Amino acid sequence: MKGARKAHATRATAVVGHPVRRKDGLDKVTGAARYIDDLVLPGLLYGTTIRSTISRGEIASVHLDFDTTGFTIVSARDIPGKNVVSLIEADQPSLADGRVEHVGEAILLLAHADKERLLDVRVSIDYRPAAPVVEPELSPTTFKEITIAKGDLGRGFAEADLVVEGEYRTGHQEHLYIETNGVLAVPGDGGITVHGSLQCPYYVHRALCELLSLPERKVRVIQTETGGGFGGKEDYPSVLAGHAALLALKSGRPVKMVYDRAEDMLATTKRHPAIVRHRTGVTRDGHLTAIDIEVLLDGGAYVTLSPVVLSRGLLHATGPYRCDHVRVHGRVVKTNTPPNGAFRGFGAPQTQFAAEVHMDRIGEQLGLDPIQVRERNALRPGDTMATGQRIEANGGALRVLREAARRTRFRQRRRALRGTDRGLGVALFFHGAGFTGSGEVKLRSKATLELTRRGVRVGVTATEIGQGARTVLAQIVATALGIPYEHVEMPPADTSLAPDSGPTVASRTTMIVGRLLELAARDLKRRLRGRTPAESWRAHGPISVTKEYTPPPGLTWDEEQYVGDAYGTWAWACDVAEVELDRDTGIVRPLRITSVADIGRVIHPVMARGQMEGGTAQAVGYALTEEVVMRDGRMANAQLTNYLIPTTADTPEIDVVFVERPYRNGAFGAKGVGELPMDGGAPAIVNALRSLGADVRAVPATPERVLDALSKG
């Protein structure tokens, strides 16, 4: 009877695999979550920014043409601590300090009690302006240069039968989460509380840190329930929660700041567009002999987090596929448009769509369908990449190919096509997980789990910004500590409370974090002796179990020469399309993606299908219809009206099946999600494109390109 008791608790915790209700779920349907723009305080002062108008120039003066009673106003001279924004490099002020470098760059700071006073402040400035640079090709300033070689590029060319050249680029992308970004700054005890809509605590923690001079201990940030980040709120909270701190510090007073979706769309950093030149050198029956690749990245006016988004771009940009020969290199420049920044896929998405459009145009010049030419050049286990990283044998890129093929009939499909206005195309990609090379040595991430009266508390920084954090992480500690799940505790992300896990980014929450608990949750079933979590309280009290992240044995990365392990482990995909196309509007209306994805053990299947289609939906948008226009360094079309993303009636059905190969240095085998399917919708929609004889090769796709690659095809 014991062991029947025993076998029937281990069924009933072991959720994972599951698609057990969600965290947040029941507070979010019912309106009982609170977001920054809920959040109301005694003494609340409202806060905005006064901005630059040109994309660059000197201040030469600023006229406040109103009544300022009631106002509090900041500028640059306020600023207790650093004037700037900490991230990799210390070159963005928090506020301009007598020049600016971009349209929208904050100058002033302005709150008052009454937030409709805001609307009718009038501030002029006069300028001295320079001559800007819009063009990246144009750009005397690099950001960041780097160079990845393998083998011998000039042998790897004698030895190929044909050369394949071509030129792809990639505009801005628009986050366009639900929820624009807002803070709440409370002052107090001689420091700073900031709540915020934000994914990473601790980047904010320390940039208020060095912007106002405080010791770590004055400052706490509290992650409030956050519709949705894709990225844009790694960075740029930093910014903003600096903004609100430097108002509530001066008067004394909360200061909430939130921007409108206009505010949001001009001010805020974007998807860096790219130039991605290809050199390819090929046997007539299809093998790679050489790849040469060039990428130029555009920056925006500051480093932000340009330097690691080169650096993974850069590691993708081979697509996944095997070459003895190869050289990659790249730079990202500076322009005088509004900083980019994070986005979903972080450098990839860009890198990718150029590589496997140009295998489609490798496949066509050769004879050869685009299953035949991936499939004779894809990773295979024991493969090595660019760095000389070896592919583990739970490397899966035929894998997901041939279930992608077989699952849509993709040649019996093509056939059947010809002569419609409907196509085909595919798109096979790959995405690293976790921190590039020793960053998550650097993170040093931390993550704790705490005995309660009935089971356990979480105590992360990792961040529920709708992807379902919260839930997942639940589940693991669930399962491993053999808890009910309902037992497990998640509270709000808090710097004073949590340790710090390392930011939400980089598909790396579920895998890492997550793996971090695991070991917590198991080290903590030990010492609870088979008694339960409320047994051993009675008996002992609070037990507190902290695990610091340790890299997997055998991984090696030099960061001067890019060599190495890049990443502890690879999550793999194929997508397949089908399009129609109007041949005489250029419209394109996707109509089904397959997509099929090796993302390591599923946590939780529905979830992880949600990340895999909204991701894919994503893409959908960058690889059709989401045009940045920039006129002069300004977002000309910052409003929804003309920035047009795929609606439910514009996104097409989408098919996820998953091939699971556990990794072993992730939570339950789990690898990274998150970004994945960003890479390949884009190529996948465009290789259709091409089977139709539009030879479209760059996005968004929009109709006056698609129409433009037809009358040249």
Second form
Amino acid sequence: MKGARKAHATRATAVVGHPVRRKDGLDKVTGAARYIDDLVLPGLLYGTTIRSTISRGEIASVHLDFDTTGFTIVSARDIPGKNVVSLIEADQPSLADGRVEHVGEAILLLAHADKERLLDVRVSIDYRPAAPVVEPELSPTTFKEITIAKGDLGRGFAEADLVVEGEYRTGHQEHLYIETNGVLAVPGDGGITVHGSLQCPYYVHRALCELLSLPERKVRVIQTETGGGFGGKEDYPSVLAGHAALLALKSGRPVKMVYDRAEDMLATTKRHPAIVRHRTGVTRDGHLTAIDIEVLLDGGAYVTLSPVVLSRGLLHATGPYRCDHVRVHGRVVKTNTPPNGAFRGFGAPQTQFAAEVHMDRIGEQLGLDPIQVRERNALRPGDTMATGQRIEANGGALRVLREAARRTRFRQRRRALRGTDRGLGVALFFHGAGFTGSGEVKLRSKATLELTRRGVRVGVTATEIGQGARTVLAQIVATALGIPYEHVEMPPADTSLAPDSGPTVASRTTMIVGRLLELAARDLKRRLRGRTPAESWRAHGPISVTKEYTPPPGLTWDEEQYVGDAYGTWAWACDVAEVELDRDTGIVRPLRITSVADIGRVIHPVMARGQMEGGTAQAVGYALTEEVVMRDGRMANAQLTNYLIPTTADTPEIDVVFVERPYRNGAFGAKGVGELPMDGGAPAIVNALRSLGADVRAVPATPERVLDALSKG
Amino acid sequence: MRFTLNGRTVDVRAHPMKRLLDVLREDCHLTGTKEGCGEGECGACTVLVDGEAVNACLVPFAQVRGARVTTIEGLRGRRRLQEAFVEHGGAQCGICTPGMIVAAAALGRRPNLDDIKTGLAGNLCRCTGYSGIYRAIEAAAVPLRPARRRGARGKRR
Ligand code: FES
Ligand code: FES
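Okay, that's the form predicted alone, but what's the structure of the form predicted together with its partner chain?
Every component of the complex follows; first up is the chain already shown.
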């Protein structure tokens, strides 16, 4: 163990830990990088989608009220395979067949060679509307229900001196990647090739095989340069790729579909809104004796990834705290809005918002400051979580909490700000890296290395979506193999060339796929027997090594009981936010956020910092301005003029500090980072408002909500 | 219609009401300029018209008759700025980057942080939280050899 860690340290003299030049940097700063909308092909058709304007009902009739010459038209009847978007359940049709369950549901697809002609399209649809379910609390349909239980809740509450209760709410959030969803489908050779802006090539691959009834080898999915994902290109591209492929197969011509902003906001997935209720037993000196949490997630009209979002949400619901008696129960239910799906954090930002605002309220009732109450309860090495997972010897939340308090001089600063319009708030949080439970075992990800004339080529379908996967994975390979970073080739993710290395989600790419590549590189190095790749190539020609995921020894998970190691490891972080409040308008200006994070070994300091900063900025939007206004199941503000993401003017200064505690089963000691920063910003900001007398319990904390809280306070 | 595109006089035939963004991308095949919203809110389509940063999605083609249009592809002499975006984490997914760099180029050679924030307030980035962008622009503004350059500037004054 010790030896292994030492070995990591010496190898780090190569490029791991250094800010090497990002592989895609030059193309991105010169405008040479090619995104989906930059591609054109001879004979190209442009596709468009006719969508439901009601949130629930039957389709009585469809009339085309325009000149259809030259158009390719596809309806549910044209689907050669199963009319489903294959993911967890088979409940979501690719095209509505007789009934619709949400506004924006696709009913008809059209394509034409002349983009302008698409503007003339007039389709009238008669519906027999039904009453939609828009309030999750009133939903009769549960997609998934999960309970996590530990100890004896009755005993825990009996030991308590005080019981603190509260309800917390979070809203939808729109990903707002600056590049909208888009794909290009090219028919040929009895099959289909889809190029697209996407995170998970093999998800799309599987969905296309089912929809088109094609064998695996007749479907090829290639990722193009992707202008942001954040989870919004995890599940949705399977829908869009299916549509473009249907049009392409019917017309026999390539078809491009790129959503405009309004369509992207109206029709694609969002973050699940949540209602979280806490009931907590606590002793007078501030120790938690019982935690009882009830979570309700709004799934939208179809299941998509909701069961897994619920699972992750519940596994993070207690926050990073120790307690012997815990019950976490949750449901995700159906409503008639567009389906909610994956979004950075995946359920954890919702539940940890509740946990952290609740923790401040517990502290308040006991007369403990926010640091004290967290210090008493923060998970420490050897402690067990709600599922019984034991905290590693170099894990736990205490270290980042103390470092954040020290660095921001939390107590002094709070005292200094007393009586002003500035407030300081803290949030302590964690994020499980990789797929939940036995997810990684089921995925059985693979990664390949192929020798080239001067180095190696990496064969993975992990996607570069801006986070730096291309660069970081190459650093890992170069370092493990002992060759120059520049000699590691990173081709685009292509299902016809690379094995399934799992989806690019769940903060898993560096830790899991990186680890596979590290092992493959070590293997390859042994086979080179001291030769350079070039020498070996000359002597023996190509060699390739493929590694498949095997779980680290000792990890156990019981899916039925929700007991065991929910994640291979956890990243830990603590945010301190300083905000300024205008008491007349309710406008909150975030001034500074300090984020202390343990993400294991940092592979690329600039990119790791970039993940923390960018994720924190998204959390600021989630906390304050990003409000999806749903009216009868339709997003009423589907445009950038009134769905407000942080600009330079409202993004605070973000100070990132890494506490590096290496994880022995991650690539060179790395854990995950991508999602972590999304969990802390909102509660830290709302807790800062609390210190100013605004008892806010829902995000976004819009001026109206803040004024309302102030008037009650 | 005749205008100057990236330093060269060009004659492009397109509808006068066509968006400059589409003329550049479709008729001139310069796809470095991106579309993020089409409504003037995101700045992904930023280009320079006579040296000033504008949203190409809001400009009808007719408006650039005789004007000097500069896109990311024609941004000469700003290599340092571009390099700094690579080095300091100014570009992640890269979709906002061309617009961001063009807008940054219009800030002059040595903007301070406030200038940068104000100048880029119309350019959205969803990936970086802007910090990496500020670092890049500030780094590019720092002279290569501070001591000598400072002296030289002193003399010019
Ligand atoms: S595309 Fe022009 S401002 Fe967004
Ligand atoms: S780098 Fe992705 S939007 Fe700016």
